[in-house]
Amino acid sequence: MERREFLQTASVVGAGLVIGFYLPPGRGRMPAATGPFAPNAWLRIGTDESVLVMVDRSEMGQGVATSLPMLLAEELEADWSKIKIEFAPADKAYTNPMFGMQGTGGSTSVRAAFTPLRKAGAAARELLVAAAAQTWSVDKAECRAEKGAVIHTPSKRRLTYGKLAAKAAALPAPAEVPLKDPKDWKILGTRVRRLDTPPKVDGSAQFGIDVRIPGMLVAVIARCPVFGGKVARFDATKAKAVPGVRQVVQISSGVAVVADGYWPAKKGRDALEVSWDEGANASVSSASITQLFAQRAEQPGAVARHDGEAETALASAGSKLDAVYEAPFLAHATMEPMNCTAHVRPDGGGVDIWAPTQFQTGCQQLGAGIGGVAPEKVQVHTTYLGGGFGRRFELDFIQEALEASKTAGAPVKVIWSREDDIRQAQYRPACYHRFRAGVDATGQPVAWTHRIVAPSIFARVFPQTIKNGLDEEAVEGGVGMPYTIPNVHVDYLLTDTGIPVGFWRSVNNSYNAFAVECFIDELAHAAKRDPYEYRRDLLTKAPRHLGVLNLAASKAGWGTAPPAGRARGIAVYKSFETYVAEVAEVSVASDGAVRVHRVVCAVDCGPVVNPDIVEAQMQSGIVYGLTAALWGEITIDKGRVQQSNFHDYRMLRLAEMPHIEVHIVPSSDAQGGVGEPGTPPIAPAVCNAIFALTGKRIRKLPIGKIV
């Protein structure tokens, strides 16, 4: 896309500034913005001074409804007291151009939007100055922003943005726009607070589980225990029973008690007669699982890496280590269950669609198929999220709400309980690798080969993107292996359980960082090295890898004695352009319980937007992380999920906390997204303390207790 193609001229509307954008032909020209809302306005400065900036990204805690409009207000020289904010609808303007649809996810946001929004401020600043400069009959070169308002240097004179609005509304958008050297931001790179803790504390953020419209009826879903089985047959009658029950109906995925609200839409659930055709995956277990990855991994696979001949150099090695890592399948377990609400209008009359998502485009799609209309007659209402780490970008339950609603005639909030999303979602993938390395006298390393046995993502969700059996996105950790080995060979075996899964934050860097840091640290120690040392050498030709492994080792004292009973490990990895380096310090108790006391982690993310919600997501990812790491496994009996809620699929507990610095390392490289990279490295961090402190290796996630 061209910068000039960019910008569109600016428009009045009603009595304010709107700054328009649309896409390139063949991407959807945008219509003319008709309103402070319209999709194409991304910017309204109005007569009351506020500024407000249209956020199409998800917000679910990782910052955005913040980040986003600091991009923009930098350049605009806004009155940060004055920024507003209002979530976009689904519509072509708020294509993600990293993604090729609306959505959140990938750690992407920033990134995406950094040139953009910048530009759209940008663009602003400079109408808003030029008809100041008009409005005073004065060189325009003589002006310039400041905090809301246009000054005129040599008089003094002020003009408020409000005030200039309507002026600048009716000028033609510059060709090109400056934009502010770094040196000279007053936002960006601050720690301003954030937009969305004011309405979380006061009450007034509304989250899909808030939603209420006139007429609306609530379902509660009886879905098949068995992944892909199906109804069989129902009686109705004893859920119709139960006072509160409107309709009984099946959908697509099972069937759907409708109520005037939530508890006796669950009890008539609760009374619901149903047999269930439970399918082909009603033998599946965890064992079995474990069993077919392992005579998988007995195969090669699709090639995903080949550097030199690592089979060569393997037989001739002085000496060969070989091991097998495994991680189980994980649920997303969000605050916030699944939920939305849907109105299918009858007679092609309309979709409307309030939801926490992450994938806007998806539920315009669906909206339009399963309503009867074209996606522009579907609106998308997107609330607060009350986390989403992957999980709410699957849409099933939006066409839950869509089905129950366009069955009812009427608005439906179909909302899930924990046990329903812990049993019956989509899970970070389960997972096989098998290690063979070989050295040579001193111990360095000659020989790397990493097979990968895993289910596949984007099989399911974009299978077109599947060449010759690979999935590049389930092998990026592997194929990335940033150590400098001279014969290295990579292969992947996409390898499907009968179980769904989906996106998980950090996705399949999270089981990839765990088997290649833990094994690196199994060569360091046959090598007798040091493991901070080792990395260090092999990580010449990767200088931000090293960078934050410097910065990580010397923040957490590395080479000093840590307190007694303590250990140290150590592990970095790059995802989504972002490199981590993380220190872990373990003590395990005499009953093998795991605490990890204090995480030193070192983040080299590019250009920062704002440091606190970079320190925030290493935080939290951090802790998302250690809580999957120490306990978190979905296991499979008969089909079924065996977990339900929080008392058998364990989180972190305030008093279990670690003490976590962040360290961000200053950097003009290329930006990388920061709502992931904190989870990867955690794991290993943590295993190889372990290993520091009692010589046992963990090669199978959860940790659980030492034993």
The other form holds:
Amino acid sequence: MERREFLQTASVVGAGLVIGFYLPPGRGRMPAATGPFAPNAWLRIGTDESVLVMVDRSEMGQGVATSLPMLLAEELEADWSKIKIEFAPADKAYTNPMFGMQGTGGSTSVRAAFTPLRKAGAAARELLVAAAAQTWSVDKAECRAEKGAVIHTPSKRRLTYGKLAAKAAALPAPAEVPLKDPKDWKILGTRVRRLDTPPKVDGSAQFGIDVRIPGMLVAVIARCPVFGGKVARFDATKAKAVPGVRQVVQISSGVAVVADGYWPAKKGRDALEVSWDEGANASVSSASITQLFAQRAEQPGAVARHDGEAETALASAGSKLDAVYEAPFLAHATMEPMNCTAHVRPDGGGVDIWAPTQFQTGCQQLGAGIGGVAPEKVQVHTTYLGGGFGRRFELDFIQEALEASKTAGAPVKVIWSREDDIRQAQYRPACYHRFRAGVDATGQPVAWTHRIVAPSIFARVFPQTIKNGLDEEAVEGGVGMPYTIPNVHVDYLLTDTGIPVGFWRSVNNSYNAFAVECFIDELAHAAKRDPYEYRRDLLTKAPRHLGVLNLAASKAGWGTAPPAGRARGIAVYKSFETYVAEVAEVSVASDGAVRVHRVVCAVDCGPVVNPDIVEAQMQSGIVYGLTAALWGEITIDKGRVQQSNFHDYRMLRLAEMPHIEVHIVPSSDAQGGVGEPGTPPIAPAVCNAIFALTGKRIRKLPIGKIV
Amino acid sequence: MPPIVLTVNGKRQSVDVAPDTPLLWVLRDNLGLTGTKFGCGIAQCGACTVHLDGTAVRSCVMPVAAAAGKRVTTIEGLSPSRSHAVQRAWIADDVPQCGYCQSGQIMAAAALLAKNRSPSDADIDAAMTNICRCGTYQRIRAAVHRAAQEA
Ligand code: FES
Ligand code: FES
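Show the other one: the form predicted in complex with the partner chain, since we just had the form predicted on its own.
Shown next: the complete complex, the earlier chain at its head.
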């Protein structure tokens, strides 16, 4: 992030001790260990030597509860073993500068915090050093900070941060403090152990679903099985007869059965009689959607990229390739089902929300609206998230808890069953890609056209961003096709299907990577070239793509024979400013089942904060994408989702886990994210390996069985 | 209905609930032991794994009446201060990501190691069928081997 943006953030939060912000005492949610030294929104140093870091992004497995404190601790010269964390409340001080809202997504957390958090640490360190120099009446230049203490170098005198905290708090803010040279980093770039591991091995980490508030009731909600449908009427008699059911109330998403616990609430919902007004989507099916896509693909779309004259070049090309690629709707299936606990007090008495959420600003605004109070009277308590993957950027489950609490007049925790989670989501868009390419006599591509037909997430959540029918986010991975081809045309047909679509780990990149990286493989085959070498020769103007491609190929032993019965496939893709290449080694069993044995991943994400977390995120992203590629498919019949739980929406398990090797490119180039970029390349790498092994080209996901 | 009596983490508990209530929800909602998680409710994911008389079971499909008179161990009761070999291995390998599945994974691994002190990869494949949506399987496998070695 740029300094200008950082200062903007600082000015948003107003004047305070150093660079901005001070939580006034007596606010709803003060950090547990309040120290006298609170130089900015993220840091509290106590006289007891505690160093509390307010983590202002949601920890959903991607490691922010460790990587963000690392940024601060490096410049603070903190003693890492003293660092404690707390999740930040909803507050403007915690706005994600890449979003303009407080939220976690788009693999932005470390990139956005990389400069501000280090500066915050450096400014605090300067104050502590100044406080020590003042105490000893020595020149600041003779003092240095090290492991949570300031040392006067000539006399070896030492004062810990806890002892300096009170004095540091009274000092004026330093001017611009320079940041350390990366070669002097002690914490950044190292395999610091995760701060959230210990509470995650003894059951003490609190997830949203674990929240317990005095007087709290639990609600399970009956919703229309058809998207967009409404309650026509309901009869609560049988539901209320279930012991433990307290109330049955209508809210905007359906009918909430409110009970003493989950089990009576669920039994109550099972007993509830509701008839639905199914609305306009009752006749939508997967077949009708495919038909719609195919029809739409016959007409030109909104132009997303236009280099040269692809149509003319195609007409005169020596040979042509033509292919259609399709990918299905996908559910996120976070391990922790959706849930939220809300307490809407009567008569404008304020609102509390406890939630595993990726979107604190949204929670706060929604709470203000439903609670009839100013946003400052809405306290958002972010818990650990049992997975996010974009699903928890949505506010549907937050709204339900707020409405249920308000109507029931009590704190209410809404819990979704797994069936609710699979059937009532905002899905990764299904899509249809029409490609045409022309190659010359030597096999070099001279023209490439890519038409993307898909519903748009942004048309639902930020409709103002759609210009002339173009959703720039939806086509990003098509527009970003990195190969040197003189004539390129990419267009887009925004096509609503009635099925809600949302952010699913890596968003558009999951489907565009599949389509683009498989079709370029088709070109390589048509040119009778090795698919790695063919890519390499077309990536001479894309050095970071090329770097990871070469690294993955060499580490995978590309060009050597794979073990008997296996073949390799390769794919390379940039998303969220990070470049990833993956080589998959695949076999197909006699019953057609695909087995991925090994994945070699090369990643270039610029400066690395914690290589252990980068590796874990690559593994995680690969498993997520591989699960979807092999089996993931949400199908629709009569406007309803046909899958419901893990028996028919299959997850990869340990026995099916490939061995994954992650290689990180040392890089000081622009920094990218790591939560998502591991996902896009795996589907094409596997499909390309299947082609190499069997000659069967997978143009429609999921892969399923090879017959 | 008479209350149902069971022993949870060494403590006798008497609960007054419908006998078909799954053990999972008794643990979570009645006894406040929220370390055991809800993931699917149909014995597919293993997030709800606890030990019943020493054997790993999926508590979401076990009516509490079936646990009457038995010994239940949850993640909270596995060891004092995370000292079980499996927990130590999980910490050493930084296994968890979101962490939501990990109580169940750890209980499944602890039950496996109690029966089989040096499991092979195939033994681990067969015993560890819990779902991890974050894909921590590679580290889970490594940590099970580490726990077996260091136990
Ligand atoms: S919640 Fe019991 S197996 Fe999934
Ligand atoms: S660590 Fe997230 S589901 Fe396993």
